[in-house]
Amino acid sequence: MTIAVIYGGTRQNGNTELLTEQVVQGIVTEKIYLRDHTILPIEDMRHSQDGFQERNDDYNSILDRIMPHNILLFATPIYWYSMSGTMKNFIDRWSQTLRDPKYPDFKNKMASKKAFVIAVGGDDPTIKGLPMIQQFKHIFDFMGTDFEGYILGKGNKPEDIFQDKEALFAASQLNNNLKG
């Protein structure tokens, strides 16, 4: 078993990246951290003749580095009660990659892998981050990827996840499970 976790928040130390890393804590895993590259939105040329064109920026070598993983770990904060634009850039891609010869078995690979979400939001996010799990559920139910659980936590301002008990308590159950 090995994890990737794919960090989509824009802020270092933000509080979704340290409740993350409570859940982490203590097994190796792959960070990657998506503010660290370009990755451009996608030409929608589905329809074209010509289809979709390459694209000059990191997204292909980080699938590269998540593909090998058996578990991902998406971990987004909740920008207007969705996940932010970084990764929602990324998982837009997919759809790219599910057409791209060099990636022949994009989505039975994606299929054989378990996925969870770790959000944090400062408006009500056990209830008004619950649309984003739902689209995230939505987004591994079409790639045939199993989605293991989630966490939402509350904070706004640096360092606020450390007040949301819950969260923190989630996050060392879910430590301990993959742990296993």
Contents of the next structure:
Number of protein chains: 4
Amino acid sequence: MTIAVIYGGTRQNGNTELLTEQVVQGIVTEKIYLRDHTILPIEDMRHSQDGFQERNDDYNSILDRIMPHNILLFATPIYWYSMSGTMKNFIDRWSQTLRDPKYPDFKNKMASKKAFVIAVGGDDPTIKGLPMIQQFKHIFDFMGTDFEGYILGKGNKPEDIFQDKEALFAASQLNNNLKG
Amino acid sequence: MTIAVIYGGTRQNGNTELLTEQVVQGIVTEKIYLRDHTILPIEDMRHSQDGFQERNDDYNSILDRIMPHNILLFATPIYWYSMSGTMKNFIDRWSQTLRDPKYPDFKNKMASKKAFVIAVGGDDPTIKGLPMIQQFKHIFDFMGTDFEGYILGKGNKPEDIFQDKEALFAASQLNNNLKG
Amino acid sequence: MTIAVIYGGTRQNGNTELLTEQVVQGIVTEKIYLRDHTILPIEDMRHSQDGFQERNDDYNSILDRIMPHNILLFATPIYWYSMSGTMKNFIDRWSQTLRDPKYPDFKNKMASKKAFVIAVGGDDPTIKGLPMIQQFKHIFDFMGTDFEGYILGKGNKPEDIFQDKEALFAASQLNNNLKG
Amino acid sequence: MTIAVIYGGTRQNGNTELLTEQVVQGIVTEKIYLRDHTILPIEDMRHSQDGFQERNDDYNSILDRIMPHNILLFATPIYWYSMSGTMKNFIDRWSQTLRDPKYPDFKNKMASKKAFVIAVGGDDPTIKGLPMIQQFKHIFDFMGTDFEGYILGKGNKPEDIFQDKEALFAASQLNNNLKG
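Moving on from the form predicted on its own, please list the structure of the form predicted together with another copy of the chain.
After this comes the whole thing, all chains and molecules, with the earlier chain placed first.
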């Protein structure tokens, strides 16, 4: 079992990253910081004659790094009660990959993976972050990916997350589980 | 009362746009097609010494077109069970505007507006689109904006929306209401 | 296709009933007013040696009236953001029926039915009623029942529902659909 | 600060009760087991000339035991993706109390309390229990009660909850917090 971490945050060492580091401590992972890459929004070409066009950005190269791994950690700060727009653009592009002859097994491969969500927010995340968790549930259900769990942490200012003992405990539990 | 429509879709004449046209039929509106503009993802600089930096994209000019209006229609296809990444990036940037001295009254002005959401999706939108509605509710509550209503339509292939009689009826009701 | 209507309200001719009458106008249905019956809360005996005991109330006789029908309408006022306690007690008892040798095919039979929810509430039902819809979705998914649609109406005082044109339109659409 | 625990479960020493005992260990609390009392469903008499009538059951005496306390723990097994029908009937009756001249300060008093929810379920509670949490949020918001937190535990067979380390940790954290 190997792990890819997909970071959606835009701030280095943000609370979400700090919490996620607890989760993957001592584990070799493939880390992808979406902010360091260009991912263009999808252009919905499902119904055009020529179909989707190559976007010539970093999306495919990121996908190529993710696909070999069995476990995906989606680590995103909660921006406006859901994942960051950066991460959303990444996921939106899956609609293109689902129709891309270069990735004929995309859905099947995603269906064999396990996913976790790690998200930190400042505004009552364990309540107001729930629609985001429900969205991820629908996303993973569509792909057939097992949604194995999530951690919702509370943090606003840098390093706030270290005050959220329940999130830290959940991170250490998940770390054990992933090492297992 | 004047209306701005913020389109988050990436396909011209998509189902969401067709439905929204029913809503605003016969009404002069400011129409913003986010896909025609460059909106960079937010870089969270809340906690850096220098604060947020100008991103030199189209975001502020779009905001300037929206702010004079009392009623905002957020029209987005449902991509992966929420608004498009394009629209999400637009909303994410509000965090910057909230701290931007050029927009000292941003929150107050938003708090005096009414908002509607119009969204069309292909995968059981009246059930699986609900977390998106709950997310918008949290967004509008944060800003103090009145969330006056929403229409969830069903459509996948072009023009499918014209089969969704309940969505069309809701659109005509909202049209009357906005004309009123 | 025949229809059973399960009314969870406690007030005769309440808004939910008025709306539901629009839905079933001109259609012969089996109408069950839960308020006219005694349905005891479940006693969870899954793990006791003797298993569930007969509760000697009206639950089984109600179930016997429902089971022959292909379509179930759950009509409940929104009390405290979900179905009435009366209706909840009725559904809670399904856990007993699932283990009741007198109903060996309970789950299979429920899995062949279609369900609709009709609910009227006074406090922002199209937003604050959504967790109830999501709860019903989980209930029907567990049983394998198709959740074919719902109507959320707004009403507080008697006959308020006649002002909710969208709910009335949805009711007339569903009426056509059920007659069809 | 004193605490009342309102138990909605129907099985003695069920997983929800075991988890809740961890939460209140070493703390004197007022414990109310709803299953030991008769609580009739509400009859909605808001719009009848004579108003609500005394129901002559145990509801008021339970309310009288709860009202003196500042902190309320709602401890319910997850039955069909929400609180038990027993607990729902209890909460439904609040609509009567809100209009009961014997409880003129009901809402004000509830608005000064803090509430926690402790719930154990067998079917993916941290996902499928979320609509219940959102429902409680709406309930507490209506009353003005602070919804201070919740624990969703996993358990099906007796004592399963002792395997849910995150729920147990959250319970011990809440225990410290309540003792504090």
